[in-house]
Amino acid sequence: MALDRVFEALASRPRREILAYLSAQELTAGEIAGRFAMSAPAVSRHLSILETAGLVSSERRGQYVYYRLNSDNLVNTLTGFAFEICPHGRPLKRESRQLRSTKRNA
């Protein structure tokens, strides 16, 4: 399931840090690896997990592979999960606003 892959990817601190770096700009695999005290193969495995989860995408340009955040996929996945565990969120918020309005008018 795609949701399981996303949460597996987010379970790792280095992967969350990679996502944070990519939220500001796209980076090459080498630029990402240079920010961590781990081997290049370890960083490559993290990037592969993020890509499999659909959270990042890559593009080869010449001899470099550039990575960028798929922020829409991350937001949509997390929002979908939130509505899955709380499908009554919107109606409850609407009811709360109505009750607040009723109290003000009373």
Second form
2 protein chains.
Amino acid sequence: MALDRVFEALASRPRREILAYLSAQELTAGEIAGRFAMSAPAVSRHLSILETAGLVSSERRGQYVYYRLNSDNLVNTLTGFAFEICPHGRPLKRESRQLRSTKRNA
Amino acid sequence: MALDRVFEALASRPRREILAYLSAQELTAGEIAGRFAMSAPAVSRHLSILETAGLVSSERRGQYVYYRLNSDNLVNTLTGFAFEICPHGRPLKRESRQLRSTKRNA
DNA sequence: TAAGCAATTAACGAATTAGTTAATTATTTA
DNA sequence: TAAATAATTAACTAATTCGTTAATTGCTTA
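Starting from the form predicted alone shown above, please give the structure in the form predicted together with the DNA.
Below, the chain from earlier opens the complete complex, with every other chain and molecule after it.
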């Protein structure tokens, strides 16, 4: 099930940090690894888990492998799940209104 | 960190199923356990993890312990995280618009 | 082609998770 | 008070996760 892999992927602080890094720009595996204390192979495993979950995509360009965030999938999965669990949630609607009001900040 | 506990709690299919059960109505620990193949102590541990994460609340009434969903916390945490990672996400805004259009279904 | 850098895969060990059954605590009621 | 039911905690085991270092693969360039 896709949800299983997404939530498993998100259940790790370093993996969530990787997503945050990638939200600003695409980065190579090495650039990502450079931001963590752990070894490059460990980061590579985290990237693989994120990619299997569909949260990031990778593309090799020459010697480097670039990673970028699949923000559509992340957002759709999380809001879809929240809505499934709480279809009548007032908080979600409040949040939605806030989001609507922040029209063009990107 | 609160996020850690929330995402760890959500990284388990039985725990997500418990949340779905509780989205419809509050239930006793025994009623919840009755819907799973696993033992009551195992379900009790899952409930404890969900409660520590702030996703459910419990209240003892006589012999029984009733559990209910903290939908505010679930929804706010997930949408807050999604927005933090993807502040410019079009998908979230689309979802928000959909939610706004489903005015009073609860 | 050989050397060098980037990245992943392989092999392994420590720590955590998820389940089990047995024991304990809390409450009700005969 | 004693027995019965609901729920949790304790103690334990099997399986998984997360990190390490070593080896391998892919690409570039001297």
